[in-house]
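Here's a solo chain for you in structure tokens, the form predicted alone.
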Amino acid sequence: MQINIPGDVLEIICRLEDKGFEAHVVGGCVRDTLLGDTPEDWDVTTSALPEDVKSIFDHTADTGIKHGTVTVVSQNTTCEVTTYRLDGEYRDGRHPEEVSFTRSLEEDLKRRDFTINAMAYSPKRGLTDLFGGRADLEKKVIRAVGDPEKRFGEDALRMMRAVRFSARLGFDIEDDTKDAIAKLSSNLGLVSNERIREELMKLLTSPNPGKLRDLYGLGLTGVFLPEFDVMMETPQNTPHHIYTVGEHTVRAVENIRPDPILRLTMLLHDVSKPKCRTTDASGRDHFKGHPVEGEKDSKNILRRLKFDNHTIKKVSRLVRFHDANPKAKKTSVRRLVAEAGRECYPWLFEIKKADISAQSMYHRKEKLSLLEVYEKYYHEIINDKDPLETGDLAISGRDLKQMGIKEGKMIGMILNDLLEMAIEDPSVNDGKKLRQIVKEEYL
């Protein structure tokens, strides 16, 4: 077999082994290009050791010197170059203690994750698979590579990575490799919540996100989100719910397009359902309170997990706002609309049918029809420019100091009233209407 490798990445190996050096592409790129998609990045693995590899190329960057990676930089791309490694023994379950080079690329390989990522090629030598690996991706499994108890005791986190590589891939993950995982579980405490947020965020945007089932059917999702367990295990006996929390909440993430945003806001939309469920004297569940007590619980959960300001708050407040249902009416849908802000839109309308698909059948069409005339008023609001926000007015907290207000509070205060008028009636927003109120009611 021959795998086409970039010119750049080509000229690497070739200069290393001009210089008596093996050279290969391994991993990712491998594995990425017998599936028959383009590699993202391109990484080399050779028996040149890091001063070797700075001494052939001009441009390069100790960007993981200490665990024998130097980035070579070429013209049109750049490529980590690692030396063959030998990784000494994992008390972390994070990181080796030590870690030692070798010359032998089967030590290197041995070292790997999984058996579709252990694979190397070089154009002299052809593929290079001592583990199965092509064979089992025309299988489609993810197996650990040797015991899997020991990988796994290396670094926990390879347990998620196996499961976002089966979510990535659409594989199976073998039985023993899956075994272990449930065994191990708890090891995922060890990981930093950094590391673990960039691999759930992977999964949540992979083709198959329901593979959050198996995060939790192994026990992962116990150690870095108990909340999503207690979903998975919160019946909803209502007629508008034929599922769980955490099976409609994963539901709800299939229904979604795999933007990040969109799908940790259905992955946390319902977050505090259990929290707020009761059961009335016929059986009947209820949730009341529960977004507004999702906003809060949300932010935790994501700050816990280390991520950002501008997701914290996005997220949270679509979390707030899903499950509003304005009445059929242009005013409530303006009121609403003013009220959860403009950042909000259009993405609650996708919220929203991602939500009513994953219920059940009960009233859906009339749902539907009421969310088509939600967002047939959100659209002529906006194109009308009709306000939704003191900015918007034609009158601004200058012009009522110009007629006499000084107090900053009251001119907020009679903003806002002017404000609460207009959404009421949007041809109340002009600048003459607008000052003869003022004169009349606060002069």
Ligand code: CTP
Given for the second form:
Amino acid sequence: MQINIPGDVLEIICRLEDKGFEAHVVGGCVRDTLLGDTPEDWDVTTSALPEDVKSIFDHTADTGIKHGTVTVVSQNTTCEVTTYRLDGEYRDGRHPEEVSFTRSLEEDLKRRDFTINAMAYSPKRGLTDLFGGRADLEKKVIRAVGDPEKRFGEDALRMMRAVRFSARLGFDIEDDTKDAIAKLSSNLGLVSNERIREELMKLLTSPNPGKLRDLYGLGLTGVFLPEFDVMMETPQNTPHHIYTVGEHTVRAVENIRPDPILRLTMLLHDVSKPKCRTTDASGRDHFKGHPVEGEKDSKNILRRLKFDNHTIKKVSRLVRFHDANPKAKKTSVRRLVAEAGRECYPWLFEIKKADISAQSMYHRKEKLSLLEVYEKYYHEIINDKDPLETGDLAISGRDLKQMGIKEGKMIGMILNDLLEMAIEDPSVNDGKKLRQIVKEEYL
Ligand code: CTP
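Output the form predicted in complex with the ligand next; the form predicted alone has already been displayed.
Full assembly next; the chain just shown is listed first.
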């Protein structure tokens, strides 16, 4: 078995070996190569101590020196070189209290999370696979190295990583590993929301985002996204639906392409349905107001999970408008485009399609053809440069000032009124006509 290591990384390994140390590529890059994928980055594990690594290479950076990692900078790449290490006790379930270095590759591999991530390779010694990682790759299984409870006790995030790798690779989680997650899931609460967010996004944008069901089933969403558990447990007794809010949500996530904003929007689009649910005398459920509540709730959830402001703003806005169904009239669509924003609006076509396709067949054809009408009008509105905001008007605040309106508040109000008229009838958006209206109505 031979792995083609990129030239710069191979050179690092050869230089370490020439100085009498052992060096291997390790972890994700070995796993991905054996799967026939191209690794994103190559990590090296070595018996050399960090100070040895620093003295052997001219250009290095102390990126994780506390944990034995030195980044070697070469012409075309950077490569993390980490000394074989034993992790000390993880008292907080997050970070080892201390790491100590070892001369044994076996000790280093033993402390890693899953068998498929615990293989090393060197051109000199070939593949080192002490825990059956290669066989597990063939069996398509995620299995903890050694005692799963110990591995998850060391770093609780590994429980999410197990589900994330199963989503990325389309693998199953082995039974003992699964049982340990179910038993220890509440420990995920020890992990920072930033780390959880990263794993959630990797799972959501993977080819199998339906593994959200496993996050729920194993008790993990209950820790960082209890709102999802409530969705999974909320029925929807309406002709539009055949699934619970949660199952509908998962299907809607599966229906959309793996863009982070789109997948997150589908995850949260109905997040406020449970609290907005009412049941009428005939037993039918209604969810009035859930998009407006959803905007607020998704903002809070995304803030809690430490998302960046751009993501929070965009996703919550899309949640707010996901259920807007204007009349099939150009003016109604123009009004909505103005309200939602011209950049935001086209995202709603994909979102609504994914949403509708996760509902019952009831009126599905009509719902989808209405979408086509919206899309057609949207393109006309944009191509014709119809006015959608006050900046698009053929009259400005400065013009109004020159016409004798001095008060800023009044200027703002007039511009908004004119925009309303121009949205209703874009032919009004003409300098002369607008001046005439101002003269007649406001002076
Ligand atoms: N690792 C671990 N426990 C963790 C994180 C990482 O044992 N909580 C080990 C695994 O051996 C893993 C390696 O460190 O393969 C590198 O970790 P990372 O870069 O996070 O993951 P990759 O396996 O490279 O996969 P990906 O790039 O998809 O995150």
